[in-house]
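Just the one chain here, the form predicted on its own, laid out as structure tokens.
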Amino acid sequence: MSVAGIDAVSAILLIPAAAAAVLALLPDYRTGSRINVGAALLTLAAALSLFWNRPPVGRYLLVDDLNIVFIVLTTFVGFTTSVFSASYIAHELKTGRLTPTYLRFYHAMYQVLMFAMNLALVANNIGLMWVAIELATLTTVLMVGIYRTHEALEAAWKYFILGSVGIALALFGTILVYMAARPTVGEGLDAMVWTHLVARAAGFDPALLNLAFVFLLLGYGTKVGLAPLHAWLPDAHAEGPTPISAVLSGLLLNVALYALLRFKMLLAANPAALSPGPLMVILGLVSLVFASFMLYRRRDIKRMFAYSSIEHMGVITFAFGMGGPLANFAGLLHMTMHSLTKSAIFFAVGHIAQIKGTQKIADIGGLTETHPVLGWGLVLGVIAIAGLPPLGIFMSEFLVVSSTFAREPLLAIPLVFGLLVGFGALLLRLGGLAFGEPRGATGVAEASYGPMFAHLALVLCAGVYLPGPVVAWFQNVARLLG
């Protein structure tokens, strides 16, 4: 199956670029709205028709059952966000928040962003999928910063730094497994490409692997914001526009763990190397313990869901760590249950920041009353993440804690703990927000509220059941990561 003619990885590929260009050069904000929600939905046709036709391996590009995973949710999310992006963006517009040429700018943006993304996704090359999660973070630092205040720009630069160190180290990891390659592939292209690395990777050094996955580990980690390298994403989530929280949140940090993975199964396959587990399994514990007590302490509602973003992606960082078919299995769907359901949540929070004019948590009270759609739709959203039943969450997080009770016990006495401390905090403050005495302004605001509920609608069937296929397609990728 074809895109106009291309096959579907270029498709995924050479829309987004060509919608970029297109969006730089339309001075409309309405048009220029509607051809980026035309263009993402376009890029997730390509990425469904995947399922039937997939292209053969290059030595750039590669699908398989790893990244298509992650292709799927990223178009998928990406066309959502662009679809709550319209009304959201429009309503900055209208209070003079954004010009139009900065309207202009987003735009493109956004699509420089899903063509980043994709291609970290579908790279071959460990060189290129580098550069790709570059290419991301530079275009969200300039999107994080687009409203100009002191603050926006104190958080782009705060971005910024922390990021170019975060991908600094991740490149220094990137050459010393070419160094590790390089006596067994040989110099050149060969010794980058990933599926040449995995299948040769018995005979790597294995000191070098070790090594390099320390510095891995650290720079891509700092991209999927685990603590301590978590800083700047706080920041980036509360002054930058609600659409790219959502992105961040939902994709961007996926796209970061799915590079840290290739790595994984890269020094799995050497017998001599040591197991990377351990060390996604202490870094994913402390970022769940951290941000569950640092829930209680914020005053932003977008800083909020900041830090239940930094505690879900440790969540899923210790189930990769663990390993096995079923941790495994509950890594990949606790990573899509968290993108669906924190994209809704910020598809929430977006509009009512607007509605009230001010992201402060003591000025936002009462929304079931004054705003019952949107009030409901974050009760909904804070109840799914929060791990209840029956919501998909809840089937994510019963997996990852009975695994760990199977395997290692003892480690599953600070994950409950964790998990326990974060359900407190997020219930305590859904009393205030959603309940209780209307506190703050009653203002309207345009609303798209098809994104939110669309998520949690999946979320829920999720929860309740989950189709064979999916369980089948999630089952053979849990066995491939080990």
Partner chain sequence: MDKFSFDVAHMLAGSLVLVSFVQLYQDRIYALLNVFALHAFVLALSVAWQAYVHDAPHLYVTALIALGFKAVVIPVVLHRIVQRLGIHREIETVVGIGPTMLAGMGLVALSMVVMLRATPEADPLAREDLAFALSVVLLGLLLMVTRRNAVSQVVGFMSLENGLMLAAAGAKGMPLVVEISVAFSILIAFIVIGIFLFRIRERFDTVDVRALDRFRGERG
The other form holds:
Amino acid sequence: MSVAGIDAVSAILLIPAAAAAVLALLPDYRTGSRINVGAALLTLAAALSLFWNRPPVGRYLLVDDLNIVFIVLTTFVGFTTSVFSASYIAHELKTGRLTPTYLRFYHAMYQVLMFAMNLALVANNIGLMWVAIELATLTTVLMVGIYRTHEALEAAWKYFILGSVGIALALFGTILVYMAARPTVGEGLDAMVWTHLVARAAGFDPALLNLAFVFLLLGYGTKVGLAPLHAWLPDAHAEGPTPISAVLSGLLLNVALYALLRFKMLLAANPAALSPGPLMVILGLVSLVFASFMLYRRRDIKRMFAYSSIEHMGVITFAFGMGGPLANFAGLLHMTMHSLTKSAIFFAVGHIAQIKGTQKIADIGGLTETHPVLGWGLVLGVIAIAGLPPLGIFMSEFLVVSSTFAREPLLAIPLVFGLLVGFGALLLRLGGLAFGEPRGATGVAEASYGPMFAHLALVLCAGVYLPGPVVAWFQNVARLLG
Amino acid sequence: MPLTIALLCVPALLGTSLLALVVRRSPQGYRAVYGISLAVSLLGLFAALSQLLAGAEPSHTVLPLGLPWLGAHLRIDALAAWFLLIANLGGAAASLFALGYGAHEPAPQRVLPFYPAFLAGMTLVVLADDAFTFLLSWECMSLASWALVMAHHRERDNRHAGYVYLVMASFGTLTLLLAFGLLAGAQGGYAFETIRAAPPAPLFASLVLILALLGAGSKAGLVPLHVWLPLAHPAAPSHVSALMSGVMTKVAIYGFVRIVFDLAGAPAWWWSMLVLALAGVTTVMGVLYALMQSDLKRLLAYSTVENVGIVYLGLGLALAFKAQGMAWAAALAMTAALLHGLNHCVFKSLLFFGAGAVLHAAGERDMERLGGLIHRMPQTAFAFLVGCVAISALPPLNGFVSEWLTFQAVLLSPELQSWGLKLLVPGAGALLALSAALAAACFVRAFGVTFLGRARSPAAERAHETDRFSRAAMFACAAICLVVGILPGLFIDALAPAVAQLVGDRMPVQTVAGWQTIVPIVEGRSSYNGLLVFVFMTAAASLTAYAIHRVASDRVRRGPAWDCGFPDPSPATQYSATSFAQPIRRVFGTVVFRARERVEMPPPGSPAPARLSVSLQDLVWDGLYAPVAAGVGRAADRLNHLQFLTIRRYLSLVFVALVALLLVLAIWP
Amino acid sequence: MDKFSFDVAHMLAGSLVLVSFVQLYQDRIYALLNVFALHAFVLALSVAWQAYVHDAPHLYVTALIALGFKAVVIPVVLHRIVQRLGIHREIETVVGIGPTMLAGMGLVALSMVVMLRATPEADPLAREDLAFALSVVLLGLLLMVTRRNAVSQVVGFMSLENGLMLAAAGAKGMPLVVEISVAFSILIAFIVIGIFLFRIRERFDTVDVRALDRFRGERG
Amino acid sequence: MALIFDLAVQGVQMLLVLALAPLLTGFVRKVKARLTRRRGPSLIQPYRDLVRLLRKEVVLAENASWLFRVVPYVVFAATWVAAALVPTFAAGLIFSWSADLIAIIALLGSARFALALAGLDVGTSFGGIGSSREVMIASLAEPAMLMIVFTLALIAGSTQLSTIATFMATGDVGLRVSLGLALIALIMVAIAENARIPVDNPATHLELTMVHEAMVLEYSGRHLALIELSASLKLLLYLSLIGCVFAPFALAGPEAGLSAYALGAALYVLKLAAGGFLLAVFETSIAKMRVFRVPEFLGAALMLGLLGTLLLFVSRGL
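Got the form predicted on its own; any chance of the form predicted together with its partner chain too?
So here's everything in the complex, that chain up top.
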């Protein structure tokens, strides 16, 4: 059993790595996109098999209740996005925005990204985790700049510089954790193994841990997109290919958040260290309120949804910062739902932007009339992301807001305020996009609706009914997070 | 059993929604959808009645849906049954109406799928017995109705209405969410049973009241949270307007009653002051706004605001009495409020149906372009007239009964101990009286300008009577208005268990008093008999008519109108909606709306026309919402600069954040 | 660890901070590059000393990278770029040198305060080293945010990274240090190439990062 | 047997008000004429007018709808029922509990509602003027009236007019400021409601001042007769109301004998005469006011009523 388990973990790393190598060599983009989908599907299958075969904890790799949530989510969205990407990329090729060479590069990079994210998730070593996240960052930098336009390059550049600083800060934090752990755990690799760290964190030097957390919070927080470290995020989302926007919002932000959570657990295990909650709560609230206001003046549809990702990352960070079984549960649920919903929105937006030939909100209108399926899909997605029932985000927002208000009424006020302001902005734009006189081109959509509606169906289902095992599992994780 | 039936209605309605997705474009599809909706609503009505009339014990069930560790708690008790009755009565009437009216819908695919979902949402709110299910269905109700408001999305006003509506709905939901958060506590006891078992501490309870007032009040349309209502209700197709005004506001009131009377524990003495003050302002402001409108559906929507105020007045009184331990008086006030809820549902549905019929027949909602429709659509006119009389609180119809009960409750208020209330309640009573009189004025104007006189536009001249389903729905509503008006005792008794559940006492049994008289407290104190008044009036009128026709004269000659000898053939010389309201505008509007009249008189000899222009200001919008919107806009503009910084400045942000956090660490004890 | 080796390590780390201050003081781009070379050289020395003291031979690799790549190759390449771009005249500082130095002082004080709160029984060398490393990191960041010129910003980033290396080298027994230093070198190479590419291929008029912002989709 | 007797008394009351109403109108006119040194028409002139009108054919405007023809009967029925419920010579009549004072006010409201609609039906400008002014006046007069009702109800502990009258007759009341305020307010409301000077002039067809007459301008024949009769009934109703509340002398009780009834009836006629006389004196001594000063007049009444109520609320607590 353990052999099979190790196999499963290796599989979720090896399959993308191998696929990346193959794709880099394969000239035909059609086969490439098929292989991409196939590899993603295989990875998903391997990830699912982790449920039955959980490998023992190693010094490098770890699968526990916490990261299995993330792994399954990542591989699932990775798979659906690859399906979406297949139809999306074909259109890009047709309009000449990408050449087959770039497509080869794109597919290879896609799998490298998958590899990096999976690695970050299963890493039991904080150094390895750092390396994986940085790899993921660099990969996405390349993908964001793939269109080679001024805007794309500029976005990639901004992402690159800010990301590099974030990388550096996170590394400093990692070193500090090592320094804190060394006296207790001993020199060498052991002092970077997370399971060892968390088991003995009580004996660490609290001052070093605090300092480490500050750096990690800012370093990984840059990746999460928390304000005021968010600046790369909107442009990277707006200028890159839409599948990458979907993966960025749906997955990479989560992966960075996952890293933060790991360190939060570390700090929580040391009673003398400062409690990480308030810092996360403050950053979360700042991000939420800031992003909500930023939504109002957006003219680019993808950039708008990128800001909405910042907003939701703020909510999730806030929830985890609050802690406690309800808020943690809500945070996990919110993260899952946000991943699914936001990627679904980007699927819709990608096709819309292709049909209309523009990402300018002002040039898009009346979608429910001209493209009912896409239009209503977008409406449903925005409604979901705005936190309206019966979709899943409502449940998590319900839990976050109500539990916060019962515990810290004063914190709930800015939370509710931010949510409301963001809601108003999203709805305002939705009114123009989906309703009113049709604007812009009305060509036929060559879209694959499957991924979008699969995500929305899951979100809808989760809003009304969560299966018992999922709940038990989330609750368990919530307890782990403390 | 009633719970099972009522619960079955929900999947049935949702299934109808799915069916509607299939048949949305077929020409007869609407009949299937509305037919099934009608049947299901009748079923729900049956469930509600069987719960109410049998006086059955509350029944409760938990479905494995919703919040996972909690499940969806559902419960029917007398209160829920009463509102279930209202919801399904309104739903049935609207479905019946739509069986005919639906044929005229230009975009059925945007109405049919959402209509049953809207009904389902409202049913589920009433049945919900835990915070999550409650808010879920509450928001689904908002969402479905929003989609219906957006049905005619090409009109800019409708989009704006939909936007304002959904934002306000979301505001309401969030405040309710906060309220439930307080009620449930940090442990997350979201089931209503748990909350009932452990009511919140007094301070929290007060906060809950305020939040519930904001949340449910914004949905119900309390001034100053009403702004979305007159935008959204008219924008929807008329049968949906009827549901929104007639039923959804009641569901909102249900939410308030449930939270404040059932869950929040014992009321504090000052709660009622807040409710009464808001309610008093709402009644008068609502009707004054209504008087200033010339759009028929918007007028009706504002009148909904007024009626919601009346209901809240009753609720406020009930709260005051309950806080003082006067359960018998609280029972009277609560009965008045709940009965008015039913009444308003019926007559407002009727009026919106009428407005829909007019809108279809003349293609016009603006009263200034209507007129004389009584000749073209006599049956609609008659039904609409019944609705107007009912809503103006005139005997012997139902509106009078509930307002009369409210007045009786006001008259009990000297027994209250608190000085604040002693001063406030008479004031609220005066406002109620004022609003009743103004409502009569308002509906004289609505009916008179729309249906009487001469047609003000060619479209109004070509209008025709509406279809038979629509008429059936209107006459059914009119009949209910009359039945409740002349046999109110039956309904008061049916209400008694719900009232007893909320305030711990009930009104005396009504049906034992002779001749269907209703007696709020004791017979010597006050009583009213709608049946006798109705019989007397009918008898007196018909006997007189008979006698005069037999004895004196029954000859009639048609001739031109007299009009003091100067009849003008142009219909423009008639009194218009605006001119009709002019005296009242002068009396009240100068203060309430800053109404200003400007006369431009050309100099002698000039052929230019003289002009009179009237300007009105919506002080609530200008004073509350516009600044908020402007503030959000300004903040967004300010923050938006952050989108246009150089990389260096972004790095500076990171740097500042880092230094700030390090400083925090440095000064951390 | 004997007193002498401790003092040397301390002295080297302190010099790195000092050189960082010297960097802050520069307002000529060539001078800045030269000082950066010195910075990298001091780092190399420091890392090598750590390798010697801790008997960790793999750290010599890091030291060599620092010496070869950062103290020689990068400054030379950047010299070339600056020449090509014709921006050798001056560094456009955002704030004057004086306030920048003051801020730098504050940052060093801050890093001392936060670092010295750590319990003294932790390895004193590591603790002092970390304090200096933190100062270098913060000063590097300060350099980045006070210069408009992209080349100076890269220099700032690299000195920030030098601080990281100092910390990593000082962390006794830390695995992956070499790999990390290699990874960072590649990163820096990317950045430098990026500047180069933008100049050549995309015809940005200037590498002042303000120019890049003209192309954001949102304005206008 | 008792039931039949009670029914008979109730019937007498209904017929009595019907019979006396035109007489009262005639009386007021006569007194007014005398006060202005005219001889005036005879006391029974209103009866003659009614009979003549009833016999004449109705001239309907071409545009008039069915509503226009129904309204006179509705107005008449509502007013008559209301008038029949006010104790005139006896309190506690058999049907008195079927409607309390609030319901009586509302019945009058129904009548006015119908009449205002009729004013709009033909689509003439005068009808519109009348209706619109009428509802404006009513929108203030009705709340004022309700405030008066509140005052009375709070004093007597009932809104039942019979009970109030009986209570007032006991003399337990004493002198109360609230009652005084209520009386003044009631008189003001009564003047406005009955379209008397200074609010309206029932005898004018001068366009700028018309309110009530403008509304009924298009009526003729039997319809006009009914409306005139209703107006008379309304005047009678208000005088009876004032009489039974503020001068409840010799009001027969529920189980009284014939003699008590007779005494009550005789005194009732006297009360009416006194009221009518005072009205006429008041009307001749004052000038008609502008329409837009009417709201101030009625607003004052409303304030007086509210003040009366408030005083009661406050004094109860003392």
